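Just one chain follows, in the form predicted on its own, and it is written as structure tokens.
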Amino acid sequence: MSGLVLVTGGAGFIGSHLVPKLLSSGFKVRILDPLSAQVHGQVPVDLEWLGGTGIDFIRGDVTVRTDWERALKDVDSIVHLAAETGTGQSMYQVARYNEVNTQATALMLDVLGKIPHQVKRVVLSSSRSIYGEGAYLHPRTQQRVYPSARSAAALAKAQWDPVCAETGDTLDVVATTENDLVSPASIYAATKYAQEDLVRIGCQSMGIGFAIFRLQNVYGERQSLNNPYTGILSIFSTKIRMGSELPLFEDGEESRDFVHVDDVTDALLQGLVVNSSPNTAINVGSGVATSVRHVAEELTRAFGKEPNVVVTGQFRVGDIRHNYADISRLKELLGVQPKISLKEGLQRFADWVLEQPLPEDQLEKANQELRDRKLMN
């Protein structure tokens, strides 16, 4: 495959490394984004790389009718990346995350479906965060379970490990397959759980191929140092530039499956140009979980510094406490395997960082939101 491919959201973290690659295939690439002062700043100067040839950019957004006709002009593909990404945010700017995933994914398909196109396939950035808790193993049946999300009052009482409804004991925690139970818990990961629904069921309506993409923990050079929503290494790097305590949520061992920019967008990419539309969701990660104090610690390493980490016990209502991602699906459809280990990626992250001007460090001010809201202790 190959023709004019639109990325919405191709101005963001992923698009900037996705675009890059479309172009070296032989892609022609247009961009549809607003480029949000959340995501770019108030005045974004972080976009050299859209100078490349071949790049038509539309400043535009996705719940606009007009703009998705302008942007849908004579497009072969769509990589639909636009989207608000806060877990914490999403539970309180609720019809803000339904209209810009869930409302604009239904306008791009109502879109296709009301003027003359040549889109052959539609590839979606999902996430992982639609599985909730993911899988477990009970320890004495080895049976497959899938608790519910924490509740306020488990997380007020220290309870960080998801338990068995039934016996009380602690589960554990295993790879999370295509196949699990799907689970949201919060309304970010609700709304991604419905743009699939959405994509699935209008792609096969239409006649048009499609690639779901449910992405673990994404990180690395050009994410945005700007957001404190999301991005626990972005606000992890500004902190430990300022020399200040990194904050653990819970007590530091809730795990997550982290995943380099570069192996996301390889996967991406494949889903384009394999030759049999994938017609299914994939997960994409490193297959491996990894503690945030872990990460915490190695990042400390990679800009050449001691670890300064504290244990809060604080928490966030609609937080998972683990999951990582079996990617046995994406090394059998599309021959992808991750190459980027966490301690080279940790390190190339931290080199990029130290190029970029401090950002203002907000975590305090969007935790304050939350507790405004009670939806962290």
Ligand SMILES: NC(=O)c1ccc[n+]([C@@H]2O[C@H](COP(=O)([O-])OP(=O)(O)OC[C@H]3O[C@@H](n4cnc5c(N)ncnc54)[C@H](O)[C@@H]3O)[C@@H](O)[C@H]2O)c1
The other form holds:
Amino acid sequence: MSGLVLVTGGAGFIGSHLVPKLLSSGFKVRILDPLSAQVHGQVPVDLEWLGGTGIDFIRGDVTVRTDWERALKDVDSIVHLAAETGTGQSMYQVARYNEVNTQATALMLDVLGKIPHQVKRVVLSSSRSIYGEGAYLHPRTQQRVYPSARSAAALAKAQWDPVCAETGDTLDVVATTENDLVSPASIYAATKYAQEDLVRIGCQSMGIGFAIFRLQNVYGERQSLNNPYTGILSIFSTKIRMGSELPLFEDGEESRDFVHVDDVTDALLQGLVVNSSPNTAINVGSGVATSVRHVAEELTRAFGKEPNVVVTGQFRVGDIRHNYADISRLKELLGVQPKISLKEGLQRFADWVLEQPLPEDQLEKANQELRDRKLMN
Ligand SMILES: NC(=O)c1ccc[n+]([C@@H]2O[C@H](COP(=O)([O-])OP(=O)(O)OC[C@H]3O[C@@H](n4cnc5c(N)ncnc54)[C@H](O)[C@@H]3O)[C@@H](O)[C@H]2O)c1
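Can you return the structure of this protein in the form predicted in complex with this ligand rather than the form predicted on its own?
To see the whole picture, the full complex is given below, headed by that same chain.
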């Protein structure tokens, strides 16, 4: 696979790592991105990498049909990254999330069905959020179970861990595979799963190959420091630089699968170049669960400071407790094995952050928006 790749949302965090890799692998690249103010700030910073040779940059929007028509000219493959990405924000900006994530993906397929084109493969960045809580084991029966979202009442009583609805036993988290139950618990997750269905069915019907990547918590250099609605490590990094305490929700023992953006873009690139189109969904993560407390402390150390965390007991309705990926399919189908350890990745991230202007700490503003809607205590 070679030729011209259209990367939607290519000026964003993941795109900024993928595009240089595509160029050095011999692809030509076109980006379709409006440089949204929520991600890039009113005056975009750190976009020097975009000045690289060979990038055809269209400042445009995936919700606009004519922008797709223009962007798809002579394109051989698409990496569809453009999206609104704030889980909490999606709960009260429902139509906007649906339009940018779901409807725009439908528009892409609609245009592909109507204009002459030469697109042979579509790579989609989906999200682990589609699994909701994901897979757990019942401690006594060892049965694989899928707890539903934790209720606001349970969270208010500090019952953080998912329990079996019948026996009341606390469940043990296990790695979620692509065959496990899909159970979106937020509007964002619902739109990402809708994107998957649209791409799978639309591409199959038009004979276009596809690869759907379910990304875990991606972190690393160039993650937006302006967007308070997503990116826990970016939010923490601003607080660390300001000398503020790091507020840990729940008891701080909730965990995520943190994967460095370099490993993620290796997977996306492989999904594009592998000879036989995957035509399926593939988890991308480190395969390791890390508590938020641990990552907060390690990130602080990467800045050369002593950890200063405070457990707030706060919670957000719809947040999951734990989730980490089974990454065997990633290895089997694409031969990709994540390489960047958490320690190395956090150091790379911290070193980059220190070269950036100190952004405003907007976490409280984002939290207040949730409280106003009774989505946070
Ligand atoms: N970063 C993560 O942890 C993570 C995890 C799971 C899935 N994903 C998915 O990966 C993709 C990229 O995420 P990211 O972290 O790079 O986000 P990002 O916010 O840094 O980048 C998204 C880019 O999309 C652009 N964009 C926004 N609205 C657009 C529109 N209407 N038309 C075209 N472009 C638009 C933004 O300007 C931005 O440059 C998204 O689809 C996201 O859902 C990310």
